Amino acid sequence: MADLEYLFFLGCLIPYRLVSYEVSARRVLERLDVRLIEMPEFNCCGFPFAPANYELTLCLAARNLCQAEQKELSILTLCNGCFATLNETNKLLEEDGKLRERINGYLSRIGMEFKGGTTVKHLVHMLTEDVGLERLKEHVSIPLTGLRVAQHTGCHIVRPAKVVGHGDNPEDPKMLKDLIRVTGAECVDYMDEAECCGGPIIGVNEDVPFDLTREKLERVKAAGAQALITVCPSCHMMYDFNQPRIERAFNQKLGIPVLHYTQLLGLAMGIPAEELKLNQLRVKPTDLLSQLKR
């Protein structure tokens, strides 16, 4: 496999709330000989500001993109929201000359100019398209045979399809399912897989997203899955971090471990559970690990 090198964009949420995602991703990508170039000068992607000030979002995203242009590297993200914002901004500014001129007017105050030419990829896209499923299989030393899991792709790496690109079906995403099957685990189907976790509105109303999350976890459990696999930090927090709160709110026991895909892949690669930070999950995957004898 040719050397793969990316500018690593961690965003805000992962370093402060989900170190388990970052650590497990670094361990897996190290095994795959993927070189990550640190991006210490990055700022927020701009996603949280979009409803209030879209131009501010574009400026924040464009500043990050300018750094990638200067280093002549593609950006790799672990976060669906960061991917969506950086990728959309990149496409908008490349295609809309007037908008690019306006945003560059702001960027000129800090000595930057967006020119275009870089690309933005989410981890799912990079593993599928750049590493490739066959190459990935070569690194699986302990197939997770007998393990049944479900997946939650999330919204922003498949929608809107014409902006995202990469060819996945927004109503029936396949990429994450294929990546899961590489590990040897069975990826089970369940009702309304493509529904949003509800996370984007939790700051305004907890009732609706908690109900959406509860329904999703109930369907995952009914399908016989032993865990739910995520690739988005916000979705992960809804299903793992908030699961005990949801259980208390609805007076029911769900008990569905929620793993980052990088943790699942890491287990299949033979990386010890403690190195993948599985102990940091809110819902402990004790039975799952016992089955795998890790």
Second form
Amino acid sequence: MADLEYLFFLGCLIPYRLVSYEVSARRVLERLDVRLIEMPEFNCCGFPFAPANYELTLCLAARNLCQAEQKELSILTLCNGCFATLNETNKLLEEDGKLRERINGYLSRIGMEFKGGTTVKHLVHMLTEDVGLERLKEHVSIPLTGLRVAQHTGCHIVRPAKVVGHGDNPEDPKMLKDLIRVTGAECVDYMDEAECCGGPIIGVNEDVPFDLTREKLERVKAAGAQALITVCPSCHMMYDFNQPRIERAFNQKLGIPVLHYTQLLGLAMGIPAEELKLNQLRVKPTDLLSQLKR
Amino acid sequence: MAEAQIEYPRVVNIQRIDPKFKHEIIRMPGAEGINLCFQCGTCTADCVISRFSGFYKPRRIARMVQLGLKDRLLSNDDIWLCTTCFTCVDHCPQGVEVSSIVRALRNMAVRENRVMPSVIKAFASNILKSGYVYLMPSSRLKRREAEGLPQLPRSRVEDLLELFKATGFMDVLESAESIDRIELKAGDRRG
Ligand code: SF4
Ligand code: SF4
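Starting from the form predicted on its own above, please write out the structure of the form predicted together with the partner chain.
Below is the entire complex, every chain and molecule, led by the chain shown above.
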């Protein structure tokens, strides 16, 4: 069995607001014999600063990439935004010599240099490509048969396709669907699955993200899904944490539980719901859990 | 036959054009393709934000950059509405990256000390204290320990400050005017 080992990049939002994602990820990855090496030192990936100063973003991302280079490990993220920023910076600085020189000029002030040669993967890529669906299937002890869910892959692990790589289809993402099907659950299709949650602009405007989120949850509900599955803390905040506020704003009951994929997978592996922190979700998955018990 | 009345409803005041503008934008990463935009409108058709804002239409942004309408672009808060979903990047038949061009516009507005979302100012203040853009309450750190989770890795914040200074971000952090909330203009929002 392949020994898988990654430098684990947790990001900021997960330890701040969504420990349920971290805990459930650590639990399932442990079972899959995936070893997570903690970052020796950390700073935010740089994503939030790109609108204000893209060079600063490149510096902040490169600082993390340098640590992976030194450790000779690939970086693993659970967050779409961290993946996009680290991956894009890595590729951009490897390909564009002039820009690399410029950024290395800044980094030299803190005694660092970007050399390149590492790779960045999101959980979805890692599970699909490195662990593989076959091996995942072997770990499924309680198939979630009869459960109907929908997926939200999010933007930054599929677009822009030429920067992301990994071959998923940004118009009709398949990787997360396949990962869901491995658990025995059914993954239903719905309208405009690839549309953005609006999360990145929530700091300057709530109306648009709330409208986009309501629209998505309505469509998920109309498709008969019992839950929405996400793989990004920012998307999860939009659909779960903000769902009661959206219900109030639009005076409309939605009631769609939103699970991290690692929670769904964990349930199928027979890990108890408490250990996967399902109780920490804002929209309680009570019906879903009692259906699984039956 | 009477001469047809010709109307020019959208006059561009030539004095408000900055001929250097697009050449400055082109030098910023990802914005290299701006001259290749042939105004097909694919980006606007597929943009999630263009449904909500009368101003923010990626095709129009591209044209305004080509024309050199710097002030009109940099002074409109709606340029901060792009979610960076990258649909426009994937769909453009000419390989123009409107979202990267919009990033270049935002960067320029910040560099010229015009505006910056206050949420980014808050993130900046937090990362310079801890390396994280959120300040983790000590209760949360204790709970991590109690649950057997590894300690969060620390950060050399003095190094981060050095990078903030080197990239010129420190100079504008306090002085750029804050944007707290972008109001959608009446009639913008689709029904
Ligand atoms: S899709 Fe590309 S070429 Fe067409 S209008 Fe948009 S930026 Fe221009
Ligand atoms: S990246 Fe921005 S401009 Fe492009 S489609 Fe998405 S929201 Fe619109």
